[in-house]
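Below you'll find only one chain, the form predicted on its own, shown as structure tokens.
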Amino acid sequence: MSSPYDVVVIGGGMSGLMAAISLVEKGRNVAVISKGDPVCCLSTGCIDLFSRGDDPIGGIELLPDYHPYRLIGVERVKESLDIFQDIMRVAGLPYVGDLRVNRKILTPFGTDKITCLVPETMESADCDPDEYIHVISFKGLKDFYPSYITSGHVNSGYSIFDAGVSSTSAIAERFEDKDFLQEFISWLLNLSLPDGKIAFPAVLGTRSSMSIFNEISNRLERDIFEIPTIPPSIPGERLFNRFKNLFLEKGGSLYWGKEIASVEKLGGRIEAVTLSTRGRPTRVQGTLFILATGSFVSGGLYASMDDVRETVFDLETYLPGERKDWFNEDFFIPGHTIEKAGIRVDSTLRPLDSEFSNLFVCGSILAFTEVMKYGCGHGTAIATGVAAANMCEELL
């Protein structure tokens, strides 16, 4: 069975789901395929653009020219996070922050993480060092250190709900219940805190996030805020869930849990793919095609004791170095040589030395991203997924 699509996107996490969107926006004929969840996923469900600084934008300024954020141009960096904006405003999960100042919200052990946008629930994170923080646990959970939190900030305490159930995924499903989110509540307010800062493991519901965090905050009356827990993350869940519930709400289809078995080709040009299924193989048939398989955690690419290759085009990847050169002797120092390998690609997100004339790359599977080194991770995803759409939105 064959489809013709507009633009077929190869990978369904941030940076292909950000094209997807963009397109199929544009009343664009749109297919996503990806073999599973994404990584962001596992994510803080934060925007670091760039984080070695207070001001992301001008760290982009200065990096090297073969970043993909410089490949684009800071102007375009900034107008995608705009629009990622206004997309999340629309989809009923805000993120708020300045492109021009980085932010710090508290992670589960007490330390602080530098980002730039944040979803609602964590604006007030940021916390001055004399002002008091109550910190709310559940019985059970794991990924979530309280005690860790309060011996960092001294002016603070915690208190421990028994939900009934111990798990992150288990306790925000809990909170969808209208019953319980009012015995939560009244428990809060039995507890006679202390005026400051209430905050919460991320785990204030699922679907219904931010009517659930603001009812807390109207009847408890004072600011609260989320942390992220460990990973699996509720805030990289509710993100990435309405990115895929927006983009098949706007019409665009979605082949999930697929893999790609075989790549048709003609004159240079990408003609289908052939996805493995059970049965009669799936044919998807595109104008032009976008790959956003992200490096090697999310399969994008693949290093053997010698190489690394990228696996569905199976495109020229640029490897820096031997293999005894990739990694730092400390492994924990950010900036290990082995994040500079990908695709290489010219301004326009097409793949250097490559037969293909329709193919787009966007996202961290670009060369030289460095998303550990940089902090950079959802901000270049978005940025090059925006790109790649215009660029294929040109040729349409």
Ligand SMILES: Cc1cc2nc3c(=O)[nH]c(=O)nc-3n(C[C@H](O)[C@H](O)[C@H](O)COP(=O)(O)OP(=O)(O)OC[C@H]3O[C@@H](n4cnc5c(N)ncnc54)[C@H](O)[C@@H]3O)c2cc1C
Contents of the next structure:
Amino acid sequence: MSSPYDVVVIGGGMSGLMAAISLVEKGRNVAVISKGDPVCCLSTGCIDLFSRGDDPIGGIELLPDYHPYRLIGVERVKESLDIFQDIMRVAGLPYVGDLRVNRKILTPFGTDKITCLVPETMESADCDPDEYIHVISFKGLKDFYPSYITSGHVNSGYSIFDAGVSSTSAIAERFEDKDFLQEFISWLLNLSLPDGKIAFPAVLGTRSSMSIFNEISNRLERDIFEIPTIPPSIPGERLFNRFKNLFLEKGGSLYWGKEIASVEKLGGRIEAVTLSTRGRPTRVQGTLFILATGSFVSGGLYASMDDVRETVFDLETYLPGERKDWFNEDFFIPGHTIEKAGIRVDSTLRPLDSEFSNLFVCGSILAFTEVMKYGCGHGTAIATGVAAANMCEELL
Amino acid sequence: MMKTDVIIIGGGSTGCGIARDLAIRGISHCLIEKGDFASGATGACHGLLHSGGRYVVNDPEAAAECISENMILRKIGQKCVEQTGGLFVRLPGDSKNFRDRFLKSCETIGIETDVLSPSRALDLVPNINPSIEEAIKVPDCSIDPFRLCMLNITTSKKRGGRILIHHRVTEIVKEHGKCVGVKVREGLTGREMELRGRIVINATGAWGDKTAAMAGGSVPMTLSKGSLIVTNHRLTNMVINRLRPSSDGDIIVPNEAVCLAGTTSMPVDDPDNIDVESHEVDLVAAEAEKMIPSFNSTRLIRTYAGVRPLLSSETGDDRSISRGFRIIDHQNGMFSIMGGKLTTYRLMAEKMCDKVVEVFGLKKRCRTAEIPLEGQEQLSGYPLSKRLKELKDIVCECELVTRDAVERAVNDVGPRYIGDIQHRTRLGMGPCQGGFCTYRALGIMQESGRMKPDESKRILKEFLQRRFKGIRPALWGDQLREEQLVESIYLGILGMEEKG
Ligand SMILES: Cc1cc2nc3c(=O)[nH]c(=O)nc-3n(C[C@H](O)[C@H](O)[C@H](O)COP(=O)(O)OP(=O)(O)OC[C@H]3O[C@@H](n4cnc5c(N)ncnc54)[C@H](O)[C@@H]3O)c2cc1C
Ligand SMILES: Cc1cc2nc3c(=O)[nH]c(=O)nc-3n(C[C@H](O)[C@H](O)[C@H](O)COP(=O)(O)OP(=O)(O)OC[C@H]3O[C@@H](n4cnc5c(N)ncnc54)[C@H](O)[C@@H]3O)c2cc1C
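Hand over the structure of the form predicted together with the named molecule; the form predicted on its own is what we had up.
The complete assembly is shown below, putting the previous chain first.
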């Protein structure tokens, strides 16, 4: 049996990995256990900090004091996003943006998404309605229809390239092939497009996305940008893969595709968790534990007909009223009441009313995060992840 | 101005059945429906082709009509009827006396029964509650109401019937106290026109009183809402009924890849304004679970409601409110045909058309029970499994709808009504309920130049709101998870949220 880890993180999403990376960077011995890929892989890869206004930090300052951002404090939020940007720069997937100014990126539906930090491949994605944009699509791509975009931009057009494959993942993988990239660039040059920006669905490569992007941009000698698609979303996967690899490179241990089968408790502490692995069960022992299993989509929370449960430790959850009130009537007004559900914590991210003294909670499983209402998904995940790591550091 | 002999208002099973009957008898007609076919009670019903078992104890006459129509429809409508058979299950505590009366009445009327022990019932339906006392097998079937309407319309169209869907009758034109025509308005364009006819038939179901009122008549009725819930897979291959006096939530019907459980019964005032409430979902789910215990761990993918017109008796005595059908001669050239069931739609049409030939002084007998429904050759067999053939370019993964099928439907009905395309292809009717395939179908339509992007954006928004309304009362468990995902994609990635 292995010696205990300093920290065992349950849940390998943005929040859990951010906590884990912060801890391994400080030389801690950390394990991450995750049932499966996180919602980051479904996301645009852009970091929403607070999207319901022009100034994210200003918006955060006005949130109720029980919102996770406010529990950890605005200064800590800013620091953690700076850390995130540093990490990504070193990891070769740089992000741009200003924490005090939201930006717009063009969506496949021709609308604007409001977000804060974006990968460099989306730096030019804020477009004026009368600016010339040429959209490139790929034959057979099911969820990307350029006409949704061009209809909102009078001066625009589109062309379709046949990549021989038609899913976002398969096309992105094709771009990793040098010959394919050259063929694609020649085709683009032959289109002799009028001046203006060129937009692509976000499929320009997986591992080497930045160099592919720069090469296309340089050869065409103009601004280009990617438009994040609905899942499978390549920019979301790029972000997640960088995070996961970074953690591994720094010596972290990963238990992927594993669920928690049982929890060992001893005198108000969690001793170890056992994983449901084929054959002999694996026991993972830790000094401290971080719970980052996400909200309903990832299964950190589960709603029955009249209650909400936390699925690993059966922690007390906050339940926002009766089922009939969980959802508003309008689909398009973001933020249903059920989003308030989750684990309530104190300012050290320890769960309230819990028997465990060595457990911290971070990410979208936290009560009152309200990811859709405020547009703060990855932002809260990153900020509370760093904060949870700091709390662990203080105790270790 | 267009002229015809008979104007039929309403494109539910009753109206479509009348159109077919008139067509076969060679009488010119025009059917006007404000939405798509089956957009009223017909499309919102349980899809049970009754054996009559449900009515056999309290309303033997209705039961007798059901069994005889059931036998006719399975003959003439093979491609819209699935001969599932049905079970009436008796749970511990359900009256033995009721069971005895049930069996006796079935025998009198001629509904074939077979009394099964719990273990034999379990052989037939492995998901059934093992602690049932017994089950009685009856010849219930599952029927596709939309397909049924379409097939009836095929005959009408072939023989010169005029069919106007998405046209609402706004006025009944009278001359010298007699109905001589109708004014109609097209749904999207608002274009109006007038049609002339010698007889006007009001087959508008729950809207019947409003329609009659346009001609100065009335059809006294109360309205009762029934709500149903849809599961994400087929929990049973047979219809399951509860063996007890009719009550809420005692029927589960398999339908293609899903099951429908229902219903409730609640008084309502306005047939255009009906919402499913979460306590109705709880009630139906709780009752269904008693018959099929795994029901509650199954994902519910949608809820919907329909309105039954309950015809008041002349005396206004509530107890004699009947579910049997009635033809009312308003003595001004208008007839209303109301009530009944989907199961008895053909019989209702027959009686109505008998009246028409009588008024016209013709001698043309009804032949709708002998001739198979036309157009079935082109349809695949009823069960989904038969459609799992080589499919290319799939737009809807749940119902395996191809790009081709969508394009064909667009060519048929025009691109403007996404709902129509869904009915015709079953696009978006499966477990994800159109979450993504609708977006795709609209993308395809605008790519092919059949629709302007702005129009398709508007239609998508309307569709998502309608879809959400159907799912909202049944959101918990895995379906809640799925819904949060759908919301994140449309609002979080596609930026469709209300801004500001
Ligand atoms: C479709 C979609 C698009 C989005 N787009 C954006 C966007 O563009 N920008 C943005 O900022 N935010 C976006 N969000 C929100 C954002 O992705 C999330 O709020 C955030 O990433 C949540 O991170 P998390 O670490 O808290 O949880 P998650 O990412 O949900 O991770 C939880 C992890 O825990 C694992 N897990 C769960 N239960 C167990 C268990 N019992 N045992 C072991 N492991 C378990 C899961 O497998 C998962 O990997 C989007 C969300 C969705 C659904
Ligand atoms: C919840 C529920 C479950 C049921 N389950 C079953 C079952 O399992 N088996 C069974 O046999 N029966 C069942 N029934 C009964 C059955 O659905 C109805 O009896 C039958 O569908 C009635 O058909 P209809 O054509 O008379 O009425 P509808 O289907 O309601 O048709 C009336 C049509 O008139 C149209 N209309 C109204 N006003 C206008 C206007 N001004 N201009 C143009 N068009 C207009 C409406 O849009 C509508 O399409 C059920 C009923 C309900 C409510």
